[in-house]
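Just the one chain here, laid out as structure tokens, in the form predicted alone.
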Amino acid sequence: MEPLPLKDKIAVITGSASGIGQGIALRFAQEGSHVACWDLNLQGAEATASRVKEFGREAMACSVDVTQSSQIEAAAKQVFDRWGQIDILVNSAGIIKANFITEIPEEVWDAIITVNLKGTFLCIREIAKYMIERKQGKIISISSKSGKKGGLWLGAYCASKFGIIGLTQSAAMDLAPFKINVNAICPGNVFSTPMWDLLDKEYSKKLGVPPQEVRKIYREKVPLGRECTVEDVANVAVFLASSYSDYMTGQAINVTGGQEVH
């Protein structure tokens, strides 16, 4: 891969205050991109933006609730007004909660579907308008291995992540005439994210084991024998954001160590 494959590209990354979104923001900066860090947690987004600048790139932080179209529109305009273009969108904002199917509160279902799926749709809908004008762009959404196969106590989360894959395929067809590539990444279990601090407790209940044993059980399910890392996901994100993926669209790429292969 050429040096700085994302040189002077403008990337919008949701959920970039922590976890996968933050990791992708920092990796994109290393590869030459300027980054707009979007997150509901403005302080966290600002911290990520500061780290982006340490790589010699430009950055801005925006407080954005991805479930609110008015906030997305305002933030997108702010990005465009500053840089005059938007080349890359990464949809990484997401939430998770584990409940047995008869015990999923309606408000939990609504929250997960709204943040994970509707939020991804709203961001694609808005950012694609800027890409269509220039007839180029890369859209990457973070789905999950749970977007390929249903999981125990994960009805709402799986529904949202399966939905992202369907949305990716459909948006790819709509936007192909404008040379805009739309793809998804399906990571395995990324233990280093804040999400897993919650899941250790919830998964211990569904598996009937102490919280400290949960990760060992999930790690043993992976053919390559280890958990997924933020760096594993960021590696694929760089490829999908670069010109090397120009002939790929509508794909949902597994980054699961062999746990999912379809």
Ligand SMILES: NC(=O)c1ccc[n+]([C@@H]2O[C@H](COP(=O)([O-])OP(=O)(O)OC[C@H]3O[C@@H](n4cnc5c(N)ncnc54)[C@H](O)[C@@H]3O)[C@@H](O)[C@H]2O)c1
Second form
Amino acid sequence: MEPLPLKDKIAVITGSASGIGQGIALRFAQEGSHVACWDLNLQGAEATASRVKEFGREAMACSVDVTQSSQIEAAAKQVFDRWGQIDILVNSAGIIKANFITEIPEEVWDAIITVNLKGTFLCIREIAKYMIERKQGKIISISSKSGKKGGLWLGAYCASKFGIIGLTQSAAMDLAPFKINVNAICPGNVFSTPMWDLLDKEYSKKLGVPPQEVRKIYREKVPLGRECTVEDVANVAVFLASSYSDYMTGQAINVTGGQEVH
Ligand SMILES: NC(=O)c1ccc[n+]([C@@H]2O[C@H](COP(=O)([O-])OP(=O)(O)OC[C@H]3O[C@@H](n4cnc5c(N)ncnc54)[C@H](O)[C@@H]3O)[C@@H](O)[C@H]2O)c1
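Give me the form predicted together with the ligand now, not the form predicted alone.
Every chain and every other molecule in the complex is listed next, the one we just looked at coming first.
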């Protein structure tokens, strides 16, 4: 790869207050990109933006609820007004809750589908307008290995993550004439993220084991023998955001240590 494959690119990253979104924001900064950090958690987004600046890049933090189109429109305009272009969108905002299928409360179903799937759609819909104008752009959405295969107690989450892959394929077709690449990443289990503090407790109930044994069980399912890291996901995100992936669109790439191969 070139020394700085994302030099002077402008990236919008949702869910960048923590976890995978934050990791991608910092890695993009290392690779030369300026970053707009969007999240419900403004304080967290501001902290990520400060760390982006430590790499000598420019950054902005915005309080954005990805389920609210008016907030997305306003924040996208703010990014465009500041930098005059938007080159990359990463959709990483997401939530999870594990329930047996007959016990998924309707409001939990609605929340998961609305944040994970509708939120991804709304951000693509708005940011793509700026990319179409310039006939270039890279859109990357974080799906999951749960977007490729159903899982125990994960009806709502899997439905949202499968949906992201369908949305990715369709948006890729619509946006191909404008040289905009639309792809998804399907990570395995990233234990270092705040999401897993919740999952330890929920999966311990579903598996009937103490919370401290959950990660061992999940690690043993991975052919490469370890959990996924934020860096593993960021490596693929840099590739998909760079010109090295110019001939790839509509893909959903597994980063699962061999756990998912389709
Ligand atoms: N952690 C894993 O094991 C794992 C595996 C596969 C996929 N994923 C996916 O990766 C993405 C990032 O998850 P993570 O593990 O970094 O979790 P995380 O909880 O650290 O990050 C999610 C971020 O999204 C933000 N967010 C939630 N609802 C929002 C909304 N309505 N509007 C704007 N921001 C909102 C949260 O404030 C948080 O900062 C999610 O889409 C998740 O489903 C995670």
